[in-house]
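A lone chain, given as structure tokens: the form predicted alone.
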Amino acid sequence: MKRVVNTLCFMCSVRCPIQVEVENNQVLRIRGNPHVPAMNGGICPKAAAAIAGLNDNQRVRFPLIRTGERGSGQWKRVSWTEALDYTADRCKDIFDKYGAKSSIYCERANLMSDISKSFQKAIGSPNHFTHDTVCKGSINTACRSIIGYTDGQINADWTNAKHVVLYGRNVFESIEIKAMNSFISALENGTKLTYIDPRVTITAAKATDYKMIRPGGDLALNYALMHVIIEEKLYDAQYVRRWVEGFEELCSFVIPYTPQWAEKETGILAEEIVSLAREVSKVKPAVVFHYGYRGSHHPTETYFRRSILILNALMGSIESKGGLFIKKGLKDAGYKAGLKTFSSQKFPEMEDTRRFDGCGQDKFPIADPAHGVGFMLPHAILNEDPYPIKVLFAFRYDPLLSNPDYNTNLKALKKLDLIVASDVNFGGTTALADVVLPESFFLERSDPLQMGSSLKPAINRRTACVGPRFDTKPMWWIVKQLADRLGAGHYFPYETAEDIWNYQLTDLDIKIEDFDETGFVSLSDKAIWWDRNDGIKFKTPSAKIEVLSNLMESHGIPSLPPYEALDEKPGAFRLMCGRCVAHTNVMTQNNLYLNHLVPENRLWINDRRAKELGITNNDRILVESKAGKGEMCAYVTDMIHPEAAFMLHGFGHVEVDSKRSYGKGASDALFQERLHDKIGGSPALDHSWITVTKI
């Protein structure tokens, strides 16, 4: 008998509303969830390609012990309470010498996070870090250190904007099903978009306007906007001042900023520069400068990320329609108390607070502890900074492939006394591990609730559509199998995933069963927008925007320092990395269908530089940096700046279970130094120099 199911996807961290249909255990079709308007019944091809995966005899299918060298592929099938057994007496002999703060936990955030967290607080480690760090970390805390809020809890009024300008946020790819629906509607209507990138990307043949920058030029374009909005006075005065602190000083600032000083930095001439200024401010507050998504070009990004929201501030667009808001949550809809969470109870005191990071301490003192500074990995294992990390639990997320040096990362590693992996697939991390703790794929699995703060605010439910198709368990099972057998299961008082539903409601007049129609509970009816004259619930210390950072100033850190020219290397190429369409970070490259649409990446270098390397397309080439070196193909084209290369982010995979994508192009993480934004603590994943040769 056919059924809908109605949950949520994980083929990436957007958790897209989904509906699967279903008939005899085998999932039939998955489309967008029909509930959800903006939705249109549509989903990307990594959500089409769910099907492949979870069918995928290439998945981690069972519990594995290793039993030959790290990433031989050599593994002893094993019992779940065998492996969960193995695990914890190996914890418990190396805390016993080491402490439990000898212990790393690193996850790709999601619906478990809030466990995850949980867990390494009831085994006494301070040591928790997330994805969200290397992607997005230096956004976070220009978020913060502007309005009090993270990048987490802002977005973008798609809808209603009348001018949205991009900067490498190429959201025609990274998609948001919802949001994308929503903005197409929009530029139908109209609504103009601007993207800036050195690289012509899919978004960018979308958009009216399009600027080839110079790579890691942003910044001192955006300080040239600001040059122009402050002079012509473009700006909203009254909404300037009401809400920004620091305006003075900015407009001291910014004098020496000017469009004919930027078009040296960017290769964007000044003319457009005042163009652009003049345009936007047209329909302010109706504008979008977007802040993005991942934050972790240059060593500059968290001042780079600040000067987006200041463009935003000046337009008056924060909190106003058709430009940012701020998102709404439980108590906004009226409600007295929010999903109630493990990591609020009580744990037992640290013998050892330090974190292996520094985040929120020492190293990163602004950063947000509560993502870490996942850059710090491999310097805290190879130098025992500030004590020996021996214990590594690496949850759906693949630090190998994932931050910059691919052998540093790797010599770090095999460092590690006990690797702990638990993921749907085998990645690079995942192959050097001990031992492999299968999770089942999210079609097969309930995850805790999501609270989905938004405008119209709502809980979203992801709930199991079929079962097990191998011997997997969810994540939220396996961590609480470890914490019993670590002395700490009392922590997590559930047996179910019914059972952690009722635990998140237990405050709220929500039941369970209210979900089951349409796989969410909606809390406003109504978009919940706060009063824009006086009724915005700044985070900062001033209640107002802060172009002068109380958060940054008081540690130490100047809100705006000089602008610092950009360094040049002839004969060079400024290495690039981002996404497509088809893949998710490092994770689907071995998937079934996805492998057939991208297969591997090649290196986009520009033609003009190509023929002067006699390079033509498809050319075998070695590419070369501080860091490493590999081969992989060229993609000679004229799409991109004469100082950029570009590669897709994920491949470069040589783990022997991953026999699609293995030996497929190269890991982008090879080529990357070790270059950071010191302040926020992401990683500057477009900052490297490589060469190029002709093999």
Given for the second form:
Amino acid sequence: MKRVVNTLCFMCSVRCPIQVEVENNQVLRIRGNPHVPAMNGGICPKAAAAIAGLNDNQRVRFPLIRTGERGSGQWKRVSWTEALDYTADRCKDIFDKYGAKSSIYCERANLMSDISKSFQKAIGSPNHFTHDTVCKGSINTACRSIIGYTDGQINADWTNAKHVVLYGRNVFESIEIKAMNSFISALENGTKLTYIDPRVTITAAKATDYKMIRPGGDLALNYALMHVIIEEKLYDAQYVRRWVEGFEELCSFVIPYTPQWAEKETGILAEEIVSLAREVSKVKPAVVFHYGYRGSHHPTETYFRRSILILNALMGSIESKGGLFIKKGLKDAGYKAGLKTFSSQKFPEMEDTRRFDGCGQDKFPIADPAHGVGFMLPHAILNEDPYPIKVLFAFRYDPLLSNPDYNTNLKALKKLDLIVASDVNFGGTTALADVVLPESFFLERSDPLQMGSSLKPAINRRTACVGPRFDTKPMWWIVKQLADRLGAGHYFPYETAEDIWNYQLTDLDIKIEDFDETGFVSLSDKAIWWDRNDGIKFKTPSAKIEVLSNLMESHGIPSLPPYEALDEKPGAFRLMCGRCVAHTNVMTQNNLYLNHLVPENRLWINDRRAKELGITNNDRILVESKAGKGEMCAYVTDMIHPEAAFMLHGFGHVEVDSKRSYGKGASDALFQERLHDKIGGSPALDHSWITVTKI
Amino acid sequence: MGDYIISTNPKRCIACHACEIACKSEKGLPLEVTLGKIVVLGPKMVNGNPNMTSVFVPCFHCEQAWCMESCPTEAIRRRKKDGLVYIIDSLCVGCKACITACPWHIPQWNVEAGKVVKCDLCMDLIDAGEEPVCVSVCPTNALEFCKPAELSNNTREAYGRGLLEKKLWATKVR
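Alternate state requested, the form predicted in complex with its partner chain (shown: the form predicted alone):
Every chain and every other molecule in the complex is listed next, the one we just looked at coming first.
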């Protein structure tokens, strides 16, 4: 009999609410959850390809132990008991000698993170990091330094915004359906979109105004915008007086950064900068300067993201209708408690609390330890700094292909004694693993409940729609089994997903059945806004927006250092990377339909520059940087700035088990140098220079 | 022509191809078969500004359906009640005459089945009171399924605005 299940997608990290139609343990169709108005039944191509992902024979189908060389694709199929015993025995041997701190656990942050963090604490290691560090570590740090909240705790009011400025934030190709749909309707109703990117994207094609900026020029543009806004008194004076700390210092700081100065740095005409500042100010505070996510990852990234938030502050748009809002949770909706977490249990004291990445400690004092700094992984392994690292739990995350400098990553991973990988598909790191513990596909598993903080908070549930196709398990089960064998099982008091849900709901008057009809429990039927005059609860020491940041200054990091001009390298291209609508990071390139839609990546280069180099469309080219070299195809176009080159992230898979994506395109990680933002810890993904030659 | 149309609002279309993939996935079609295609022009630079236009091309259910007329086994037929043109699978002998005849490349060769397959606007779903798969999954509601007379003013206006803006773009010098 047919039935429908309301659950959460996991083809990317957005977790859109979906409805799945099931019959005889098969998924027949997937639609957007009809109980969520802005979804309107829609799904993205990744969700549309989920059935192919579910039934894919090239998935990791059963537990494996490596028999050949690392990466050779030679495996022995084993039972779960054998795989888990093997993993635990190897861990015990290593921990006896080096301590549990010699293990690092990395994951794609999702509904499991609370349990993953508990696992590391339970076995006695301070080392846990998430993929967020690659994506938005510096955004997180910038947000906390200014308003005391992380980027995950704020959002944009897409529906009511009157003018939105996006910096490489390609909302129509990295889609979050609810937000995108609200925004596209707003655009229809006259909202203006200014899109700033050295490359034309689909978002650029939807923009009211597109500005082809020099790669890396975003910070200069923002300083010039501030200059105009302050000089012409276009800011929201009342809001600034009430909420902004350090405004006077900002005023004197931006004096030299005139639009004329910025013209050279950005390639955008001075009068255009002036007119943008005036345009946005007209509709303040219903303005969004968007703080994330892709694009413009340079060593100064924390300052760039801070500059965006400062612009929002000048517009009075933080916690304003049509601007940015601070997400509200259970307490704001009148509940006395939150979801109960596993990581808040009392764990044994660690003998050594130094982290492998020095996050929140010596190396990155103000970066967020909740995410860690994954960029430091190869450094810690190769240099045994601060101590030897021997074990990597790479759970649904692929540090080899996600982090810059593939060759160094590979060298580091090969040095490890034990790699335990858990994923749905074979990825670069899975292929190097000693033992593979296959995770069930998201349609086959229930996961811990998700707190959906927002203007109208809700709790969402992912529920298994069908039984596992292969011999796979949910991650919370795998982690508990490992913990059991390492003598820490009692920190995971559950047997089933229902047990986990009940545990999370302990302190709340909400029952599991309450989720059955719609897949979520709504906690407030009206949007919760704080009073802009007196009620905004900024979490900074001054309870204000800190342009002069206590967090930074107290660690000797200047809030407003002088601008450093962009370097130039004639003959070379600044490599940028990004994503398309078909793929999620390095996870989906082998999916049957998505692989067919976008099978490989090509290097975008400007037509004029290509002509000088004698390169035409689809030519095979050799791409070289300080970090590595590789071959791919060229895409010659007038849609990219002459100084920039662009490639899609996530290709260049060389793991033999992923037969569709094997050897197609090149990995951006291969060319990206080991450069990073030393404050927030994000890798400078868009900062490497490459040279290009025709083969 | 059939009673129904699928119109594209190019202002809303983001060229994500969810329509095509959902169709293939739900119907279990081989990769090469795309029953309703989204044809995207761009993004490309037009006078220094990015431009993109999309049109969804499902079967038009032509008044004089050449696929139907060319079929030697009468496997392709028209439904009386709404004029939809469809294939009776068991009667198709795989001669591909319809593929040659259709100027819109609508009938497609299903190599796995050795037969032709074509878009019938998901007539089984229409009969059940639902929309075709491609329309129901569209994440931006760029596709609209209706009878021509019901085509929303919204969509008509969007077309109009799009054309108007292009004209303005053409004269704007950067």
